[in-house]
Structures are given as C-alpha cells and as structure tokens.
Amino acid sequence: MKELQIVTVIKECRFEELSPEDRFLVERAKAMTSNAYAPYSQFHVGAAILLDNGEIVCGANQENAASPSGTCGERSACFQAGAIYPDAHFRKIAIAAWTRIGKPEGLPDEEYFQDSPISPCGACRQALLEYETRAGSPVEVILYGRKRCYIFPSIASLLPYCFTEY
C-alpha cells in the first residue's frame, strides 16, 4: 500500500498586505453582505469575482424557510456572472461573512464580520470548479477575516480529488 500526502500552499496575511486590487474585491464582497437574505442562519455572506474582462460581479447568499432552496453568497455570484458574462473568464473570487449571533449589539459593523475567514462550502467548491475548469486557467480565492485573510491558488486547491469529468 502507498501513502499519498495532499498538500495545500496557501497565503495568510492582513488585509492591509492585500494589493490594491485584492483590498478592493474584498471591499465589494464585504459590502454583498449586506444584501444577504438570511433570517435563519443570520449568517451573511458576500462573494465578488473579478472576471477577465475586468468586470466585478457579486452575490450574497438568499435563504429560504424551504431549506435548501436558496443559494450561497458563491453561487450566487458565480451563476450570475456565467448567465450575464457568458464568455468571460473568472481570474479571482472574494469571501466575506459576518453574523451578530453570540457578539453584543452595538458594535461597529466591522467587528461583526469573522476573525478567521471562512471557505465556501462543498457545493459552492464544485459550481466554481466548473468555471475554472471551463478556462483552463486557476481562480485565485480570497478568504477575508477581520484578523487574517487567506489566498488560495485556485478554486481546485480547495477541492482535492475534485469532479471535473461526466
């Protein structure tokens, strides 16, 4: 028997090490949550992707009491940028979230959003895979947190042994 490893190289920074343009895409992911829809969870998350014709396009999660009928903050930025920009390619993709359960009321906005950054879940992972395989070419991804961001290479890093094939 033979033992594979699977390893990961990711980046941690503040999100003052961000470059402009990072800071920027996250500023507009951060700003998507507030048109989250989320009375159930009361967790709120925005995603902004930058696409290669220099387009942004958001998206912020929609629950619905029919639980699982909404979407994620991910999906529904990458739906929307495939149904509007069909044949422009995504180069990057922030994540922001933020939730007020267990923190006091009144604090500034900011101290709402998470200290660590949070991933996109499994079916979020696989919807954006496909639009990396489609180009042929790796989507950065930039998890913000309040104390740390993350960048990942690609949105295939976050999904080993992914599904690209059917």
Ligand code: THU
Given for the second form:
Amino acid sequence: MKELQIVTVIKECRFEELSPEDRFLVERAKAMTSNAYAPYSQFHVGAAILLDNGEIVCGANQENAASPSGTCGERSACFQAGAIYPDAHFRKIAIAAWTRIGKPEGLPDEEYFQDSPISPCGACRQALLEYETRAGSPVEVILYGRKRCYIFPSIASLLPYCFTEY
Ligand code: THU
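Moving on from the form predicted alone, kindly provide the form predicted in complex with the ligand as a structure.
Then the entire complex follows, led off by the chain already shown.
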C-alpha cells in the first residue's frame, strides 16, 4: 500500500511585513468586525474579499437566536461578493477577529484582536472553495493576528482533498 502525503506550505509574518495591498485588505477586514452582529458569542469576525475587478467586498458574522440561521463573517462576505459582482473572480480574502471575553476591560481596541489568527470553519472553507473553482486560479487567504499573520496560497490548501465537482 502506498502512503501519500498532503502538504500545505503557508507563510507566517507580522502585519507590518505584509505588502501595502495586503495590509489594506486586512484593515478592511478589521474594520468590518465592528459590523458583526454577535450578541450571543461576543466574537466579532470580519472578512474582506479582493475581486479581479479591483473591488473589495466585505462581510461580518451575523448571529441569530436560532443559531444555525446565522452565518460567519467569511460566508457573509463571499455571498455578498457573489451576489453583487456575479461575473467577478475572487483574488484574495483577509479575515480578522476579536472578542472582549477573557481580556481586561479598557484595553485599546486593537488589543482585543486575536494574537494568533482564527481560521475559517469547515463550512466557510467549502463555500469559499466554490468561488476559487469559479475563479479558476488560487484565492490567497490572509489570516490576521496581532502577533502573527498566516498566508495560505489558496482556499484548497485550507481544505485538503476537497470536493469540487460531481
Ligand atoms: N465565526 C465566523 O464568523 N467565522 C469563523 O470562521 C468561525 C466562527 C463566527 C460564527 C459565530 O457568530 C461566532 O464566530 C462564534 O462562533
């Protein structure tokens, strides 16, 4: 029996080391966290998607008393982008998140962001993958953390051996 390996190579850097374009996209994702509706989890997630037409479309998690009816920041952004610009292709997505839970009150806002990035949930990975497949080229994923950022080369690299067609 053969053993196969699935290897994902990602980049780690500090926010300041990102390109100006990537820093701008991250700033849009960070700003979007303020638009999260997260009264249940107090966990605010923002996402910003750069399209090949130069537009940036953003989203934030939207919770619901009937919890499965809410949605994550990533899907909020990608469905919005798909609905507004149906012919545009995704190029990059940046994601940022913060919570006040577990942190002292009164810190500067920036310090409520996660030190290490959060990573999209499984459902968001699958949803985003559809747009990467439509784009026909990799969609870079920039995950923001105060102490470190991770850059994944594609959505598929976040979802190894993924389901794309039938
Ligand atoms: N959440 C996101 O928006 N993105 C993720 O990748 C993980 C979780 C949201 C969903 C919910 O509103 C809150 O974070 C807590 O799970």
